[in-house]
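One chain follows as structure tokens, the form predicted on its own.
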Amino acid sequence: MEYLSLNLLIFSPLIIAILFFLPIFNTKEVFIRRFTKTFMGVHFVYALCFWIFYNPDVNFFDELFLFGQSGVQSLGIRSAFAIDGLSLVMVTLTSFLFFMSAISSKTIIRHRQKLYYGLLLLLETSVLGVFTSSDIFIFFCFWELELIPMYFLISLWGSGRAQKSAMKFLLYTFFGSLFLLLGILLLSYYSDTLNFQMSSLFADINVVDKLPINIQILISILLMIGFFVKLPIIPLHTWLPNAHCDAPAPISILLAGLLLKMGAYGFIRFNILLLPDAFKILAPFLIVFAVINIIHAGLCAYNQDDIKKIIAYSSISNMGIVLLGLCTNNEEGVTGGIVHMVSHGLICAGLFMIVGIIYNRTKTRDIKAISGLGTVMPNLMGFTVMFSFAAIGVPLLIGFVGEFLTFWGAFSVQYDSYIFLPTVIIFAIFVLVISAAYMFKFVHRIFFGSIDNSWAILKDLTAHEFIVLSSILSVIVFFGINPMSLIDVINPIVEVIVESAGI
């Protein structure tokens, strides 16, 4: 463990990005692309080393010193980073999906590759910083840093109304960040300190317990607005379908696989672990929001003709399942919610890759204009069927584990003062029917039926595309068959969550 450096894990992509942006680093774009893929592959292996040597009793911790200083000592701000079970899972997922995104970019990103891969590396550092920061102020800095590269990655390499969608993404998430910042400042004001150094379990901030409950609720709501924009939760979700539709496929992989998870991660760290008393009061109402998210977004997904919007709305529906699991406040439900964060990240990454491949070949996303592709693209059809099975929760795939544990926890929830909750939760189970409907519609319309003559010359998967889809599917199958390898890692943080916010 002493040979592993969190600083190296987090900031090495930033160092490479800076080198790319320097004028002296003037080389061919082919080299830039290959170098980035190689680096991200090595970075993923390095991230796996943290998983291999992880000990829940001795968490990884590191500080970044610049000019002999770690943060702003007078304000109690430290550039400190830590990894517990939850962070470890998200960090490994981040490194893996960025590696897959870099590989998939070869056939999609054709111009300004030096800038593209530089922004991609900058984005990786910002996401890793969010998942590892153990200081609230540093967490917020990385949270905001993510907006810059994502805005340019959508607007410069997207299609359709990419600039408008990128601006909508920026405005919505910046709007949410204002509420997040206000909540952090109120927390600092009423606690009379900015010294919020959070342990690897983020559960040692005793000063919060002294706050009046009405202040805790106010701060919790402000923080939730910031996190729910990113999650996203209805009605703060309208930026997501536009951003997904107009972003290039490699960026959609990151948007669905990681950026939405930042909202759920922040909700766990702040609203549940930092303000558990307020969470106990708000949780029953959040369950209602979660169920609305699940059903409404699922119905919207079924009614879409744009194949990318089908997957985008399915993402919103699935993040409702995550919120439902986290609010059940029992070990089954919370475990299911966290596992579903991982499963949704993997499954949606694969589905957006598939949509990107189809659009790259056909130049259309209209489901009514595409049919019969299974005859010319049998490999792609096979992958699509497998990812669709994972999305609807077929056993032996990771999607089943998250959904099963979440709904098991939901039906075991105990909120005696809110007798309406069991009825509301029963409606959520219909997501299984809704998700099956829109996923089967997706597969049937695209790959079956008669094929148009214009599609008869389409080529099947390239080597890069096959590597990405097979790699993601392998992880989905591995954790579906062996879910305890994931559950054992997150179990300590689940126990802390349930104990902290016990009802």
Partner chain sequence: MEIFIQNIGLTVLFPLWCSVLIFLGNFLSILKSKKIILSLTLLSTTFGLITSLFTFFNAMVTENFVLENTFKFLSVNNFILELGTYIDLTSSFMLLIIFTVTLAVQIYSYSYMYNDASFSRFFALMNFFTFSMSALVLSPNLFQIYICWELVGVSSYLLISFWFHKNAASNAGKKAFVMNRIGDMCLLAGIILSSIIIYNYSGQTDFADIPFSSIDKIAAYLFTYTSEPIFIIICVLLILGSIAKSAQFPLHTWLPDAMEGPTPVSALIHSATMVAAGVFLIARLFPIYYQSSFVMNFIVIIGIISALIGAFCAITCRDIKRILAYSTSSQLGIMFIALGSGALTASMLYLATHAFIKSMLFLCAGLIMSLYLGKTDIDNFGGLKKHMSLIAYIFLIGAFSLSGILFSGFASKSLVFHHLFETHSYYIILSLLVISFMTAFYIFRMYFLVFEGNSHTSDNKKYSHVMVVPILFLCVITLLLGFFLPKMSTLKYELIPVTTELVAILLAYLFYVKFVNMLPKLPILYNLSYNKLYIDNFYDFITQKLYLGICKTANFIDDYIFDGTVFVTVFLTKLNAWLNSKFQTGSVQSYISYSFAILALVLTGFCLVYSLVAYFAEV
Second form
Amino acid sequence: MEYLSLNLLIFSPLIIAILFFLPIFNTKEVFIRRFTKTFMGVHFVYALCFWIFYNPDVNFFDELFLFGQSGVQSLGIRSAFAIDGLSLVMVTLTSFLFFMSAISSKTIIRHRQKLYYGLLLLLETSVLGVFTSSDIFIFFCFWELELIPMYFLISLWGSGRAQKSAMKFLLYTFFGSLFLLLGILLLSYYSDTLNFQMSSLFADINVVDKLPINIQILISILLMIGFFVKLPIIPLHTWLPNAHCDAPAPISILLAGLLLKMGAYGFIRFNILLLPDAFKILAPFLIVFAVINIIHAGLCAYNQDDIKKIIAYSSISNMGIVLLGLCTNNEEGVTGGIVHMVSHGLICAGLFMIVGIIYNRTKTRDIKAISGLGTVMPNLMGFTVMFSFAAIGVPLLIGFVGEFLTFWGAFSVQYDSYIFLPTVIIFAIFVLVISAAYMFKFVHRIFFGSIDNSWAILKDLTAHEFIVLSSILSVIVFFGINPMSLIDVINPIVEVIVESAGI
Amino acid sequence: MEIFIQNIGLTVLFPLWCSVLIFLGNFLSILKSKKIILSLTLLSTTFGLITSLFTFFNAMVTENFVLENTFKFLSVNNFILELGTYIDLTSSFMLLIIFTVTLAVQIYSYSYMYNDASFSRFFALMNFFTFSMSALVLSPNLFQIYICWELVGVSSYLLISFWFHKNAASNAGKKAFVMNRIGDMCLLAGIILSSIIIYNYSGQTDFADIPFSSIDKIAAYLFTYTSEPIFIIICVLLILGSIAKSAQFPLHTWLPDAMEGPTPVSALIHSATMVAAGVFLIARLFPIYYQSSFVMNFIVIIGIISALIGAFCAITCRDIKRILAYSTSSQLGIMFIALGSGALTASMLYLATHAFIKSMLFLCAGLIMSLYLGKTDIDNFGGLKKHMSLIAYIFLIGAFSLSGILFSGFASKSLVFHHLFETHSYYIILSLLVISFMTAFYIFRMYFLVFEGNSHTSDNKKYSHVMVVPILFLCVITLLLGFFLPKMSTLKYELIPVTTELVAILLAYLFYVKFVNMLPKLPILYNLSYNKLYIDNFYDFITQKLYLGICKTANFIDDYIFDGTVFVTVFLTKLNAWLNSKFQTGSVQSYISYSFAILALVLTGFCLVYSLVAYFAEV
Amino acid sequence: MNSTYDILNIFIPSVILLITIAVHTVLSLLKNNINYYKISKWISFSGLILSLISVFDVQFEPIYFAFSDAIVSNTYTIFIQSVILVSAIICVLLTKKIIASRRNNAFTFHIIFLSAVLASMILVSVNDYLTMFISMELLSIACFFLISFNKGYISKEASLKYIFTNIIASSVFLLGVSYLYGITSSVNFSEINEFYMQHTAEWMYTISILFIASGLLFKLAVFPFANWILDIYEGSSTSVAAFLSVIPKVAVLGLLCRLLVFNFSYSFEFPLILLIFASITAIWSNLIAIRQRNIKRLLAASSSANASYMLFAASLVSVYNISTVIFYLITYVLMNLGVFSAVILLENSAFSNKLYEFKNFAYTNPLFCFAFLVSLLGLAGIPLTSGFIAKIYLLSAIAKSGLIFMPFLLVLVIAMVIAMFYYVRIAKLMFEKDETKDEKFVIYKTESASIILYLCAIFTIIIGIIPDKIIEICKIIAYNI
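Write the structure block of the form predicted together with its partner chain for the protein whose form predicted on its own appears above.
Time for the whole complex; same chain goes first.
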């Protein structure tokens, strides 16, 4: 296990990206593509090794430092990275989805490939950095860094009104992250030293305990605005449908699969673990927000004509489930929330991939213009149906585990002073029907029914697409049948969460 | 024999492996031969049949036979969910029914689906259904019931919209799934609530997944640790799950539409097995429901309403399969009535006989349809007795049995009546008589219209004899099953229903053979029945107008309020920028004057504030 | 008392600059200086380098006062002076085009240029209002000539605008000084300090320092004296614009920090007024910037915005804040000069200053584009650049000053969101493909401007990753103000 270097895991994509941008690296684009793919495959295997050798009892990966023990010491920043169960799951998911995204880019990204793959690798490093950094400042640094490659990836390879959507994404999330910054600054203002002391995300922070509760709540709300823009939670979600719609399919995979999870991850790390007292007070209100999110986005999804928007709204709705799970404050619910993060990451990635394939073939995203594709694309239809089942929480697929545990946790929530909560939570379970309604509207309109002549010439899946979809699906099925392999990994951190935030 | 019983889990897994094998084989173009597919399927089903036979006999012989095998599926904290198998008399009985009907239907569908392009997909899905259904009846706890509940729903959905290129099939599948999903949602809510009460309040953390092995204790805990309304809510939620699956009012409209699927599917899933799962679940949770008389009455009332509606709609229905579908809904209603009035055994036996009768009738209907190139309107048929007398007689046996005059149908129905008479529930008996009357009427109407009268076509119809074998098989069971059922009825309990039913047959004979047509004289009733009591229209209104309206409103809020705020912010920023740039006139005079104006403003403000502060300080 | 040697020691950098000016003057008198105009740049360059080297020879401690307390010299002033010298060196290297267009006046240009640098250096270390006025006027007049050096009507107009607004600002400044003199009967910083040690500040004091500060705010282009900046940057040649965006700013901010710590600190209201001015500027200039299609005008607005950010931290006086301001100044100088050298490179390669001209650069000149991008994203405050660290550092300083400043922090944050928009838009334009423009762009890579661009980009990244040393230095400097 000593051979596993976290630094290598995080920064190797960045190094490759820099190599790409160097003028001496003047090779053909085909080579770049294949190289990136291979690299990401190796990276995924490497990340998997971390998973395999992970042992929650032995903190082998605790607090690794980039530049020795230092960092920016004059600012009290430590450039430290560490892995626990939660990070491990997210890191592996990141590596996997980036691998999938790189494979699926082949048919969709046809020009400026060097730049594209370079930005993709840069994005990978920044996402990995968010999930592993153990210092608040480093966390924020990577959090911001992710914006730029994402902006360019959407605006340069997107379709439709990509420029506008990318700018909306950038400004909206930047706006959110500046609130996050305000929160962090306030936190550092109240930290004990006069220095710009950024505390560790992992170690328990004594400073926070000393804070008066109203300040904690203020900080908590500021941080939350930042995370909820990313997550997204209504009413801070309106960047998402546009950005998802106009991004190219491999980028949509990453947006839905990982970037939204960054919000949830930050929420767990900061709002729950760092500021548990404030969280306890805010949780009932957050549950209301979560339920509104679930229902509202689900209803919106049904009314969309743009196939990508259906999936985009569905992921907003699913993020509501994640938030609901995290706010339940009991072990079942929090486990459910985290499992749902993973499951939604996988499922939504698959669905966006499918939507991307359809768009790539038909050049339209209007649900009314497409029908009966199942006749010519049976394999794609099969995958779509399977992914839809996963998305609406059919058992033996991973979507069910997260949803079930979340609802279980939510129903057993005990906030004594809030009578309205049970009534609100009851509404959450309507998502079972609502999601079935929009998912099957999508599947039936696109694949079922009689086929239009203009679509009769479309080709079924290519080998690349097939590999991507089947590997995502196999992971979904694997975790669906064997959820304990996931739950065992996250269990220690869940216990910590419940211990710190529990009533 | 022991080996079979011990390894009963394999009866569940074999169909799953078969399904996966066929899917993958088809996908990778390895497994093309239809014969191999069939033999694989039959092998697993036969194994299941043998195992379930052994198990059933074992369960019959042994007193309180129970066998449980579980493994951990999910555990968080002390909350542990287990999967596995649990065999007692009920489940082995259900398993036997399932495998018997499945075997018959699978043989039948070999020739029925032989020319279909998606032959292997069909068999893979059928196997998957067998897996999920057998896992459902073998569930050791309520949690596994839910899992399998969803899985049978999924396979049912996939099989209903098997011919996905037909719009009707596609819509029917969607409708079936979404309606079932409503039931599932309620079931899940019920399961979670009861699980939480057991887990959090009673302190019995082992029972969090509601195992059936200690259902009596759980029932007691649930009743003790909840208030009356909460208990009723939980029960009603659980029952709503059964209602959706068993196509009971108000969630019954998916079943007639589900007939868009291939006929073997209707015979297996939508008449014999899956729809009976609702009844099975109520039987399983009977100790819980039994705690409250309100809940029992609720079940009875649901049963009566559904049985009446189903029978009423079947009377004027023209689609050969839909008549049978409404009949199924109605018959399941009778089972609900029996359950609600406490006749557990009677209802389970009724379930068994109905399964065989109904799947037999469906298979006959499928055969008839296949001769007419898939036409379903009974007006197209007529005088078929000349062409296929064997089928006609079999159908007649089915009709007599279904209406409860002869054979196994008679035996099981009299059990129900017996129980009702014993408990003096006369209003239930009355409604059951009405239902029986209508049942006899519509099934014989169907028989007369299809088999009697003049032939509409003169072609010599040929049918595959392979398809007749399973029908005969089921027919034999229908004929013989009645003798195995317990006899406990006295003559008075049998006479009244049989007389009613015979009157109904006579009426049907008059109407449809002698054409003494009275129905047009009752246009209101006729319209009501023909339009399915307008329930479908009502649901269409809800889904097409109401739900879409809500969605549109939500979307409107999203677009114009949430996103509108963003838009307005951006617009204001741009407007502001434009206004500001208007100050960039380029003339130095204006620059200086702006500066001075603002400086003066600041100074004035400053002095004003300062003097005010000074003033108030003095005061 | 200081010995003559010590005084000389302090003034060696300035004296070297004076000597260089003299050399230029002599050379400009030569008849046919057109032929060897090129050496003018290198003379200034070597003069500035020498001056910079001599700065290291100057003793830092203890504080020296010279010319009957008119000039002060300590670690802080010397550090700011060296920042000015470094920026001046960079600016000199950027002057190729303007000199080439005015060959016969090449030496004159350098005389004025060096005078401006000299004035800035003195401005940092003044210790009474009269010297301050003199050095400010010297700076203004030099700037006036520099602006007017460009050819064409627009340049002349710009220089006139500059001098007019400057005169007004100066007179307001003088008014303030006279008020202050009226109250304290002194113009020396130290004496005024001592006066207020014993007396409580009157409201007249606030007004007078507000007037005094107006003169400085004008140089910083902070509301309400910011209107001029767009026209003047557009009118002057790009190298002069680069000069204007850096050197007077560094000098004035350096002085302002000192004044705020020692002389303006007796008024309770004054920081609030400054904060309000700064917030209005932050919003105003960013809003103006998003409408600009000309890169020079855009950068003008952006430099005004950046000045306002620094003013935020500076007006909440504390040693910690001063250190953040100094750090921000350093990173700002690097990034801004990087951007300006990129613009100069483009200009020299016959592109106009319109933003849409930037299309395709990412594909034709990837390295240039990358360096430009680094500087731009640094200004926008993206991680891995020094701009990010600087911004966080600055914001943390404001946050640490107290919860009541949260609204101002919010304003700053919103301003930064707006700023993000236009910086990233430029970056995006470079990646856009314009099929109509198919000719191969050539950007001269041999020029000194390109070296500066790359150097600035490299330093921006290095400071962004390891800012430790610089921050340490800034803290030391701030403690020795």
